[in-house]
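Single chain ahead, by itself, as structure tokens, in the form predicted on its own.
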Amino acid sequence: MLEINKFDRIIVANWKLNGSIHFIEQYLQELNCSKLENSNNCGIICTPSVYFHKLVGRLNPLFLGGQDCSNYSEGAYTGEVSATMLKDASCQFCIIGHSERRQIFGQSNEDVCIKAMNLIANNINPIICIGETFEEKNQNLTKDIIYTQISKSVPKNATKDFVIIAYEPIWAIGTGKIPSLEEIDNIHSFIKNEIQNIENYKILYGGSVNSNNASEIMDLKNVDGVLVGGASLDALEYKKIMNS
């Protein structure tokens, strides 16, 4: 499993349900991985699993990531993709607990914890997503929600050496709205310093991240990188963020 503490920043591209073979060929040509400037950044491309084979061996120095994995290792679970399968496909990271998986597909904190354990057992670095809704924010429940999600989603055998947490306020995903820099830093500080056993974990920020705001977000003391959604579908945009 990759030790993540050696990296200055972690920059994750989440393609979501997007992509095609033609898109990938054009993307790689525009991204031109060999020309990425900052070798201390850890770049991760999380693509739909059916396209892993088109990216394996072509991302160096970037890494390949999945967008979810099954609770199950094998069996009669049609349509599922296990952590073992992700490992066989040379996947080194995997997003779990994304708000879209939690809200649309009903995944619970307990589901996310099982997925994280499966990934760790297969030497894949989990990227565990957390975040509050706009209603929860307005009720001043942000810290309570985050505490509950982390305490129930992060397995006991996780450590800061190989597990990443991504804070994505649900109300900021794809909306163009983001918390203030002070709010982002405060929440990241809360996670790093006030939640038991999560001290000094790598904490990413996600939610309407682009090349215009990524640098100032990553310059915050308690932010270790970003999780980029829609903007990551533009190779040149993602490259700007990687080189920032």
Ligand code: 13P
The other form holds:
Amino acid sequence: MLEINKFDRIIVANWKLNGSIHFIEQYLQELNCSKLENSNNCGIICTPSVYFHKLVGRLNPLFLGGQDCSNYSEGAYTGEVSATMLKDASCQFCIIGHSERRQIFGQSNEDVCIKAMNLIANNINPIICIGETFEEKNQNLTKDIIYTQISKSVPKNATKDFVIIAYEPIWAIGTGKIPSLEEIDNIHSFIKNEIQNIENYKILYGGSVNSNNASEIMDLKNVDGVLVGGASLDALEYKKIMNS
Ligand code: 13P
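Next up, the form predicted together with the ligand in place of the form predicted on its own?
Zooming out: every chain and molecule, the one shown earlier first.
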């Protein structure tokens, strides 16, 4: 598994359910990986798994990531993709527990914990997503929700050397609304300093990140990088964020 401590910033592109072979060819041309400036940043491109083979060997120095993995290793589970298969397909990182998987596909914290263990067993670095809804934020429940999500979905054998946590307030995803910089730093500080066994983990912020706001977010003391959805579908925009 990759030691993540050596990187200054981690910048993850989450393509979600987007892309095509044609799109990938254009994206790679525009991204021009060999010209990326800051080699201390860790760039990870998370694509639908059917396209991994189109990106393998063409992303260096960036890494390839998945968007979910099965709770199961093999067997009669139609439509699933296991952590072993992700590894076999050269996937180095994998997002798990994204709010879209939790809300639309009913994944629980317990599921996320199993997935994280499967990934770790296959030497894939998990990126574990957490975050509150707008209603929960308004009821001042953000820290409680996050505490429960982390306590239940980060497995006991995880360490800060190879597991990443991504804080994505659900109300900020795809909406153009983001918490204030102070709020982001405050929540990240809470995660880094006040949750037992999670001290000093790398914490990414996600939700409406783009090239205009990425730099001020990443400059915050307790932010170690960003998880980018919509803006990451534009190669030049992603490149700007990588270089910011
Ligand atoms: P947007 O950047 O489109 O808000 O999406 C964030 C996200 O869900 C990344 O995982």
